[in-house]
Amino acid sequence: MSATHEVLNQAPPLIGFSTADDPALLEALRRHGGDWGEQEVRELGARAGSAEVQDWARMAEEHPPVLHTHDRYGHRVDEVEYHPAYHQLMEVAVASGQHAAAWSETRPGAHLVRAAKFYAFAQAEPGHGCPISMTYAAVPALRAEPELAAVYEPLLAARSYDFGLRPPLGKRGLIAGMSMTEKQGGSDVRANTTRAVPDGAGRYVLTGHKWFTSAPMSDVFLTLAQAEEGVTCFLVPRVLPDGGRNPLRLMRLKNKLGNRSNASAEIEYESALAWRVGEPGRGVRTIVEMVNVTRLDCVIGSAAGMRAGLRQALHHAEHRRAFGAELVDQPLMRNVLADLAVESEAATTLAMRLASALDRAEAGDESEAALRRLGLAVSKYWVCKRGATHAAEALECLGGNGYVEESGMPRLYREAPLLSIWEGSGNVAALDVLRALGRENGALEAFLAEVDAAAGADARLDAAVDRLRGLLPQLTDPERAQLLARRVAEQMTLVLQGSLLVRYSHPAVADAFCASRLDGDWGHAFGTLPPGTDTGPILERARPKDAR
């Protein structure tokens, strides 16, 4: 059959690039004491952009997990089968230390380096990052029970992905999941009805349901249940020490908008055995340690998604002609791309700063711990919410080509809202900001000290900080505080991002951010940077050089 036409004016496949080819990322590593990990981050970034890993990412989503409740003979098995590509992604993530390895690393900047790796590899395929993130976050919660932590933490930190249902303490490495929310409560975990009863042998028996259990083939789960003293945290293994299956019944897998490579399940505990973690009745406080760490990964993941979408949009614009010129040279398209780049860099710079705050908090810096607490709360609200808007605009840069599955853009678009919902959707995150402002000693002072480090460097930033300070006294009235919560969270994130960019980024990026986010009324859609914005340096920093 003869061809009817020659294919012209289409962008070539975007493969063979490095997700670590990112000035904002590498500068943050060097700035905050993670330069020792730069080579590993670069190697992982090159692998994430390889044709092999890009194909794994496609296959893992196109062939989602399948639930098998029974075997061929009718025995209950409650197992989830994954495509081999999912396991290959997990193997790389664990071997590179993106899970809990940072907790056993003694070099300064361990959590920053881990964050950079997570950012680089999540750009290839974000779904597998869910169990990786939960394994990372399980460690600080588990430390509330030192005897359990002494046994499980080395296995959670081990760089061996050892998939399969076997007694956890006999495996080379472990993956952790989370099993918290229930039908009637959602984020209101105090409304949980799952019961926990002591068995007389130092364990508890759990009976009840869970509406969302992430990564149900994990080796252990942190869960909440109602003990006699109140809501309590427990460690629940999938397989008991004697090799028997713990009765965690997988009722069905969630049919999700995105995050398709990763399984999320509704489960029933049918007298499942569990070990208490932390004080009885203090389960919410215990599991908050896990939630705060996974919220960091929500911010990192949102930043990673923005960078991936920006890369695709730039690649398309540099290889597509319209109306007699390359798209990237059209003034309006340049404005859109530069605006997407500014948003991406602001998110990345903030995410890495929060990761460095975790490092310093772990080293005993109380001010950094307070900054991390409030900074995470505001960032979880705003950065994760911006992720979906960013993905939509990046997709639109490809026009109809971006709307088809082969482009990879629909996967980014479907994934983005998850990070705004996971670990507390918009209202929950905004209310957590109020909680941190009211209850965390030194949090506001640490936040303002960080922002004020750029005082006097940009008048627009100074004016925005003054406006924020004018809002804060209005939070004393509880009802008014709720009505202002989202606005306050947004403004706090923007001035924090502005301060970081003014101090550390290219002047053109900082100027564009302050002009469009902190000053004037230039519109809320991407592509509304003020006339005269110097887009050249912004796009040069954002351009994926290895792919040109």
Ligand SMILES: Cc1cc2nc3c(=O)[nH]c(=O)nc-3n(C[C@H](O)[C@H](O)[C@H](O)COP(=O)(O)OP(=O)(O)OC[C@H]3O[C@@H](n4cnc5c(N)ncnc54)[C@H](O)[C@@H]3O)c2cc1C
The other form holds:
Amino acid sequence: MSATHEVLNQAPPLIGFSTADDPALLEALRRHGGDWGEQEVRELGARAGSAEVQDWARMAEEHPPVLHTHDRYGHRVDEVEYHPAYHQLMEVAVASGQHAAAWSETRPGAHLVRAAKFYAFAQAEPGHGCPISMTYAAVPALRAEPELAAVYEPLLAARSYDFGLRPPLGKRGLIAGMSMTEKQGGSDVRANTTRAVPDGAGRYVLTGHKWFTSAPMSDVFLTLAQAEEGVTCFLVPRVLPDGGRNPLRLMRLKNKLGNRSNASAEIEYESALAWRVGEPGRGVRTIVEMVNVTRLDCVIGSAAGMRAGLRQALHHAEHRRAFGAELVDQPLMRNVLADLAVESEAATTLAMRLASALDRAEAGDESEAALRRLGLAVSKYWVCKRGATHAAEALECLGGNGYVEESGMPRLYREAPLLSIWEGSGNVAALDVLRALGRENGALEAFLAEVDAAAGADARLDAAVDRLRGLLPQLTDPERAQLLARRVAEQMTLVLQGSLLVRYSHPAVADAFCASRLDGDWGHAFGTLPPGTDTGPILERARPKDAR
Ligand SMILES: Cc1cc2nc3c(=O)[nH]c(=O)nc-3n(C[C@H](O)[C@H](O)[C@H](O)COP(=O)(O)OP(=O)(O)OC[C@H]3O[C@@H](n4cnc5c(N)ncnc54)[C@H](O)[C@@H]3O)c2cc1C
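Show the same protein again, this time as the form predicted together with this ligand rather than the form predicted on its own.
Below, the chain from earlier opens the complete complex, with every other chain and molecule after it.
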């Protein structure tokens, strides 16, 4: 070391922590009946924060997947090569049952426990979460075709990660993808032009292109194509039962802003063989079953990103001094950190409540199914949108260090907008809220019943719910409804988060949330909690205990 250069006042590396060291997460797990999974969640959380897994995350991002269209002799191979670190992340995710295992778990709370695991592990590296999430979400759509589901579901749920292009039914475990988006339409999948023609033997032949298909080395894809009856859902394997490659030509991999460990391909379907899933002409209805589950993961992933950013921000502020005091003791920095913590906890608490609604809906509770439908729609809009802003502010807490790749913050920052784009971009998500309000029987009633469970506990929450009730009748005019859609989605998410925090969180967190998010005049940037906010308990609660 140079005698003139002693390293002072830099935070130590943040490694060896647990992402499950998170009261909002663990309390939700216990509250909603997932306590039996706590030990596994804790183990996975410790894994996620270990030096080994942090290293995998860095390497998977720094060595993105590479497309090989041809072999050295000129034959098409259409394979993607991943860095070993990506496979290691996938192995842990599959072995811990973050993929489709929850659908065959009989204990109540299976989806909640799975959500907690996904939340804990996505904090290490989010890119591999895409195929894990699609594998999880494929099952309810696949069940529209019971014969296919009977064969594929056990393999999608198997806790073995078995990478490589081989006939699916001979593998120890499968990964599923989703192939909907085309050049001329992503949100508007009815504009799909890929054609599906019966092959006379009970299958279909697909010809067309897909503009975004992530995880193109997946074993099977749920794909939309136009059959004679209209848009229809199909199961498309990459390798056919006889061992031959199904002709899915990978044209390019996207050069993306973030999400770099995950490959996203442009694909040409050149007479690819497909098996129909669900009724012909009802493909959108079939695949919506998948989309509604990946949307839940968008919300969980956004909450995970916020928690990861918050942890880094808190860590830095506790170890960095400026102007004679630690950053964490400077009043304005405390306000920023507490505000980030409140947002993070609101997102986590809501994500876990929605996962538990899925559990109860699966058990036959119609009111929970209705709550899940509308609650998820509003959250996909607002929580995912908050993710990018949260990441920017958390990054800034590290000052210049936060802008440097080694900090990991740029990875978090680049990832955040994605969760707001895919599975329904902001406007599409907000319009989906209108659809759920208009079409789904009992959705609004179930939503308001959940919110009203906290009625009378906080006057600011009560007033916000009244304002929302006043806004809803304005949605009867279709054009006005569109213009109000984002506002309504935001307000609905905020009152739902407020209700959950008032009932379940520390009073200081609930108070700060209601004062800043529900009570009129709050600043639009983070760090604008009103003077008098009790930041001490908020920061104490958010602070990772094992990193002290
Ligand atoms: C990294 C990445 C991976 C992806 N992986 C997959 C994948 O595996 N499989 C897959 O099928 N797709 C995938 N996608 C595609 C993704 O789901 C779409 O990009 C997304 O749904 C938006 O569709 P689009 O790009 O066609 O945009 P568009 O539908 O053209 O939307 C553009 C903008 O218009 C808005 N908009 C659309 N309709 C309306 C309306 N009626 N009123 C007002 N505003 C509207 C949208 O909100 C958006 O802001 C991926 C995308 C990315 C970025």
